[in-house]
Every structure is written in structure tokens, then in C-alpha cells.
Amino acid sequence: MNFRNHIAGTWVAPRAGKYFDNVNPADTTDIIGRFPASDGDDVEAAVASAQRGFELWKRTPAPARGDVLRRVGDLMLARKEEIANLMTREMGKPLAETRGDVQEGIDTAYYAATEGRRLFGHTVPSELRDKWAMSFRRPIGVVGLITPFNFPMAIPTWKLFPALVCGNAAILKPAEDVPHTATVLVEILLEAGLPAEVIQLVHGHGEVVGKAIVDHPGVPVISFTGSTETGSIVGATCGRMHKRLSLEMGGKNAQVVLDDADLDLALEGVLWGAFGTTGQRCTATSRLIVQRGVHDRFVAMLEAKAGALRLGDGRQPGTDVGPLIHAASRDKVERYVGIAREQGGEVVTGGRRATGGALDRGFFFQPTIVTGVQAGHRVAVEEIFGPVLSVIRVDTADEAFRINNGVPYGLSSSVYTRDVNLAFRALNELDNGITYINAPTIGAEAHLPFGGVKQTGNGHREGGWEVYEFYSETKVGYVDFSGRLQRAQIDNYPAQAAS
């Protein structure tokens, strides 16, 4: 089946007539459909349409815009199981996870709906008599949203719903690995009553479609989630063109387990953090930093549990870990396991492609644990984006905190301890945008800001209340009802100055 773009209020074929296959990563013989391999001409048409949509949508009262998002949430809730199934088919993670992915979108829709009545400005006293001073929020224009494969519903909604509530029009370019979910999302938006030209969906490859959106002068706002390398290129372009930009990029997240930790609880956390979504989360637990007193016992517990995880099609009951997204990702994971061995790490669990039976048809890799890793090893510093956990032994909490901070990224961290003083020190000292105490490095909630520091991002946040400031402009208004010229920004305190 050939799917289409949504441009200029209708579903249209790509102008060049080219398509790519959307393949089930758990079974490469299963072709979900053929999606548009769009180009710059498709993007040009989408921008022109979005500009028309913006002129209409920006005049729609914000509470009414929120009402559309509320209906979107209702429709997503009614179709939750259907969407989770199609998402697992094209992305691979188990149904329990894709159901959570859809629920994140539902939560974001309902949160966005309420923000339609809460786009607050400020009213403040003027320094002059008979004068009113205030600020308020205004939409910006057309926003370009470039999203990754690992959360096919949640991440597009994190970007799209706040942008729409703020009054912008949007062009969505989903990852080419998960185009079906994005198509369903746009169908739901239209069914909920969003004016057709407010949302454009342009499928295709990042180096073509994504680049065309970033390069286009008619798209003043870009939100990108992806690799730090690509984000740097996007950032250079947006800086040169004076575009507003939100970057959400890589992570090298650590779970710290101290000697006084509840080891059973910490074990559950690291299994979920390291191998949930097959390690394909920017918040995935990629490093396990364990204090010497519990290191050997905890690693033994971890080996036993990780080795028992069941791999397979995420739609099958009992599946714990799904496939990697494509062959290149599996090759990358395999390459990093080799690097770990070369640098002196010991692979104590996994370390190979998972094969046999149905696994031969997909991109499966065994959950892998590497011990004996040093803080400077490549597997302890570089993002792998797969089911590989590097274990680092430390003597003290201070050493653990220092190693946590000693990487180029700063997204998420986790500390397991019963010491309340150490817990609050961790919140204060760990150089990350998010720190969990006695919980894994994954699990952000829709109503709080999400993002990181250093090479993880550029200071903006997804989610929560902060994202609404990114998608809107502050305008200041002054109303002078004195009936005479009053001059601000000069010396209005002559008596004080004379003294």
C-alpha cells in the first residue's frame, strides 16, 4: 500500500513519485507499507500551505485551540490499543511500552488543552503615573518538527501539541522508520477538528526533507530530536538564519548504586533502564556505577536476571525485549561490544546477535553487560543507543558523582541510596537535566520539563510549562492614560539625584 503526505489540506503523493518501504524490525519480511520519499518541492508546498494555515489558526482563541487538543486526547484514548499495535509493528518495542507511548500522547493532549486557558503573561506596575504595563504571549509562525523513531507518538505530541495550542502552524517530519504512527496522529488531529492547513505531514529522509525544512526561510522555529552530530549541523544552520531552535540530543546516563542501596529495587531499575526499549532511549541507562562494597553481589544478581530476558516480537505475550530499529543500529551495537573487549572490558552477559527461529528475521541483539569498564573507555563515554550496559566500580559516592559528570552529555541520572543527605547532594551536584532518586534513569512525566545540559541540548525543554514559552513570543504592551507625555528611561527622580 502506498501512503501519502498531508500537504495543503489533502493527502497527496510525493511530487517526484518516489517511495520507501516501512519494514517491521522484528520481521523484515513484513512490509507495513510504502511511504513518500519526499523532496524539497514537497517541503516548499507544505510551507506555503502552513503559512496560510497560520493566518487562520493564530486568530482562533487559545481556549478553542485547547478544545481541539482535548478531542485529540479523547480519540487517542479510544484507539489506544490499535495505535500501540501498529507502533510495535513498525518500531519493535513490546506492547506494554507502546501503550505507555500512546498514553504519554494522551496525557500531553489533555495537559495542552488546559494550557489553552493558561498562556499567562504578566501585569506589573509602571514606574509612571496613570500608565499600565503588561506582557502577553503571541504565536510565532510555522514550526518545523523533526522527530526520532524511538517514541513514535510521545515525542511528536510533545512538540506538536504545545506548538498548536500557542497558535502556530506545523510541519511534521517523522523518522522514516516510523511513518505510519505519524500518519495516524495527523488523521486524528484532522478528525478532532484541526483546520487542515494548520498541520502538514512530509515523509522522507532526514538528509533531504529534514534539511529542506531547516533551510527554509519560511520556517522560523525548529524543534529537533536526534543525534548530537546532526543537532550540531541543525544548530549551525539555525544560528546563521536567526531561527528559534530547540535541540534534544544524546545521553550517556548513569545509575549509581551505593553500598546502602536497596539492591532488589536497584536491580529492577537497571534492568528497565538499560534494556527497556532495547536501550534505544536518550535516557537509557548506559552506565552502571556501583560502589565497591556491593559491586560483586549486585553484578551477579544482574547477570542472572539479564540473561533470562526474553527477546522477540513485541506483540507476542512474554516478550521483554524487542529488536533494534534496523541493521545499521545492530551493526553499531556489535561494533561497540568489540571496542569494549579491545579496551579491557569483560562481556559477562550477551555480546552477540540473538538468533534462532523467528529471531533470524529481525534485528535482535542480546542484552549485554560489560564489567571492568574504566571511566575513560569509549563504551563509558560514547552513546551506543542499544542494549549495552557498562559497569564501573567506584570506592566512594564522591567518585561516583565525579564519573557521572565526566561525559559530554547531561540528560538523566539515577542514585540508589537510603541516605537522605546523599540523595539531596545528588540532586544538587549531578550535572544532568534530570536526576532520579531510587528510580531508574527513564520515566519522565508529561507535565514536567524534559531535557538536559552540555551536548544533550541547547537549554530549552520539552514538556511541562516551559515548552509553551519556546513556542510563543513575549510581547510587552504599555497603555498610557495620563493624557500627557510621560518620558520613561530618563531620570525621573531629580530630588533623589540632587541629594
The other form holds:
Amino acid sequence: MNFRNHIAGTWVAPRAGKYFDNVNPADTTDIIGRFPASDGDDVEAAVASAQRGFELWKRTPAPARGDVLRRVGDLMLARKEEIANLMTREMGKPLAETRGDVQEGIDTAYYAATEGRRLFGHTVPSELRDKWAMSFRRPIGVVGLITPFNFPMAIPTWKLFPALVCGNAAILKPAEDVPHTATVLVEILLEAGLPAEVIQLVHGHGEVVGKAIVDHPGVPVISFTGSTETGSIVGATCGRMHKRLSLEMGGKNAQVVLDDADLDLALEGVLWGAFGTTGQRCTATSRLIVQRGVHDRFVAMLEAKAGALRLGDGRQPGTDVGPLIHAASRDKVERYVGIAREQGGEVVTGGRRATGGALDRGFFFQPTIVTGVQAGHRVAVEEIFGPVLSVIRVDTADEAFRINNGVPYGLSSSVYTRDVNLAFRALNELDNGITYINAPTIGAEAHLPFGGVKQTGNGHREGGWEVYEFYSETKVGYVDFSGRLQRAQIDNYPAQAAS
Ligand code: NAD
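In place of the form predicted on its own, output the structure of the form predicted together with ligand NAD.
Next comes the full complex, this chain leading.
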């Protein structure tokens, strides 16, 4: 089946008539459909339409915009199971996780619905009599939203819903690996009553469609989530064109297990953090930093459990770990296992493609644990984005915190300890946007700000209340009802007589 773009208020074929296959990563013989390989002409049409949509939408009161988002949440809830199934089919992670992905979208919708009745500004006293001073929010225009494959529903909603509540029109370019979920999201927005030209969906390859959106002067706001490498390209263009830009990029997240930790709890945490979503989360636990006193015992516990995880099609009951997203990801993971060995790491679990039976039809890789990793090794510094956990032994909490901070990324971290002083020190001292105490590195909630420091981002946050700042412009109004010219800083501070 040929799927379509949504441009100019209707579902349309790409102008050049080109398509790409959307393939199930658990079974490459299963083609979900053919999606538009759009180009610059499609983007041109999308921008023109979004500009018309913006003129209409920006005049719609924010509470009414929020009402649309409430209906979106209701419709997503009604279709949750269906969406989870189709998401697992195109992306691979098990159903429990795709249900969570949809739920995050629902939570984001309901939060956005109520934000339509807040969008707070400030009213502050003026320094002059009979004068009011206030700030309020204005929509910006057409926003270009470029999203990755690993959260096919949640991440598009993190961007779209606040952008829409703030009164902007949007062009969504989902990752080419997960176009079906994005298509359903746009169907739902339209069914909920969003005016059709307010949302454009343009499928296709990043270097073509994503680039055309970023390059377009009619798109003043870009929100990008993806690799740091692509983010640098996007950032260079936005810098040159003075665009407002939010970047959410890579991570190299660590779970720290100290000598006094509850090891059973820490074990559950690291299994979920490292191998959930096959390690393909921006917040995935990629480093395990363990204090010497519990290192050997904890690694032995972990080996036994990781080796028993069941790989397979995420729609089959009992599957713990799905496939990687495509062949290139699996090749990359394989390369990093080789690098780990070359640098002196010992692969104690996994380290190979998972094969046999149905697994041969997908991009499966065994959950992998490498011990004996040193802080400077490449597998301890670079993002792998697969089921590979590098274990680093340390003597003290100080050393653990230093190693946590010694990478270019700064998204998430986790510390397992029963010592309340160490827990609070970790919150204070770890250079990450998010730190969990006695919980894994993954598990963000939709109503809190989400994002990272250093090369993970550029200072913005998604989620929660902060993202609404990004999608709106602050405007200040002064109303002088004194009936005479009042000069700020001058009339109220008359010159002092010289002494
Ligand atoms: P990616 O960078 O390959 O692609 C992301 C998106 O950018 C896709 O839609 C792609 O088509 C598009 N793109 C590619 N080249 C482009 C270009 N030149 N101009 C404009 N757009 C372009 O990333 P991915 O493989 O889909 O996702 C994995 C990465 O995303 C990992 O690095 C992960 O850490 C990161 N990620 C970060 C967060 C976060 O919030 N920090 C969340 C999820 C994923």
C-alpha cells in the first residue's frame, strides 16, 4: 500500500512520485507499506500551506486550541492498543514499551490541553505612576519538527502538542524508519478538529526533506531530536539563518551502584535501563559504574539475568528484547564489541548477533556485557545505541561521580545507594539534565522538563512547563494612563544636587 503526505489540507502523493519501503525490523520479509520519498517541492508546498494555517490558528483562543488537544488525548486513548501494535511492527520494541510510548503521548496531550488555559505571562508594577507593565506570549509561526525512530509517538507529541497549543502551525518530518505511527498521529489530530492546514506531514529522507525544512526561510523554528552528528548539521544552518532551535541529541548514561546499594533493586534497574528498547533510548544505561566491594557479586548476578532475556518479535508474549532498528545499527553494535575487545574489555555475556529460527529474519543482537572497561575506552565514551553495557569498577563514590561526568554527553544518570547524603550529593554534582536515585536512567514523566547538558542539547527542554517558552515569543506591553509623558529612569530619579 502507498501511504501519503498530508499537505495543504489533504492527503497527497509525493510530487516526484518516489517511495521507500517501511520494513519490520523483526522480520524483514514483512513490508508495512511504501511511504513518500518526498523532496524540496513537497516541502515548499507544505510551508506555503502551514503559513495559511498559522494565520487561522494564531487567532484561535488558546483554551480552544487546548480543547482540540484534549480530544486528541481521548482518541489516542481509544486507539492505544492498535497504535502500540503497529508501532511494534515498524519499530520492534515489545508491546509493553510501545503502550508506554503511546501513553506518554496521551499524557502530553492532556497536559497541553490544560496549558491552553494557562500560558502564563507576568503583570508587574511599573516604576511610574498610572502605568501598567505586563508580559504575555505570542505564537511564532511555522515550526519544523524533525524526530528520531526510537519513540515514534512520544517524541512527535512532545514537540507538536506544545507547539500547537502556543498557536503555531507545524511541519512534521518523522524518522523514515517509523512513518506509520506519525501518519496515525496526524489522522488523530485531524479527527479531533485541528484545522487541516495547521499540520503538515512530510515523509522522506533526512538529508533531503529534513534538510529542506531546516534550510527554508519560511520556517523560523526548528525542533530536532536525533544524533549529535545530525544535530550539528542542523545547528550550523539554524545558526547561520538565526532560527530558534531546540536540539535533543545523544547520551552516554551511567548507572552507579555503590557498596551500600540494594543490589536486587539495582539489578532490575540496570536490566531495564540497558536492554529495554534494545538499548536504543537516548536515556539508555550504557555504562555501569560499580564500587569495588560489590562489583564481582553484582556482575555475576547481572550476567545470569541478562543471558536469560528472551529476544524476539515484540508482539509475541514473553519477548523481553526486540531487534535493532536496521542492519546499519547492528553493524555498528558489532563494530563496538570488537573495539571493546581490542581495548582490553572482556565480553562476559552476548557479543554476537542473535540467530536461529525466526531471529534470522530480523536485526537481532544478544544483550552484551563488557567488563574491565576503563573510563577512557571508546565503549565508555561514545554512544553505541544498542544492547551493550560497559562495566567500570571504581573504589569510591567520588571516583564514580567523576567518571559519570567525564564524557561529552549529559542526559541521564542514576545512583543506587541507601546513604541520603550521597544521594543528594549526586543530585547536586552529576552533570546531567536528569538524575534518578534508586531508579534506572530511563523513565521520564511527561509533566517534567526533559533534556540534557553538554553535547546532549543546546539548553532547551522538552516536556513539562518549560517547553512552552520555546514555542512562544515573549511580548511586553506597557500601558500609560497618566495622560502625560513619563520618562522611565529619568522622571522618577531626578538629578541629585551637586554637594
Ligand atoms: P538521526 O540523527 O539519524 O535522525 C533523526 C532525524 O533527523 C530523522 O528524522 C532523520 O531523517 C533526520 N535527518 C537526518 N539527516 C538530516 C539532515 N541533514 N537534516 C535534517 N534532518 C536530518 O537519529 P536516529 O537514528 O533516528 O535516532 C537516534 C539518535 O537520537 C540517538 O543519538 C539518540 O540518543 C537520539 N535521541 C535523543 C533524544 C533526546 O531527547 N536527547 C531522544 C531520542 C533519541
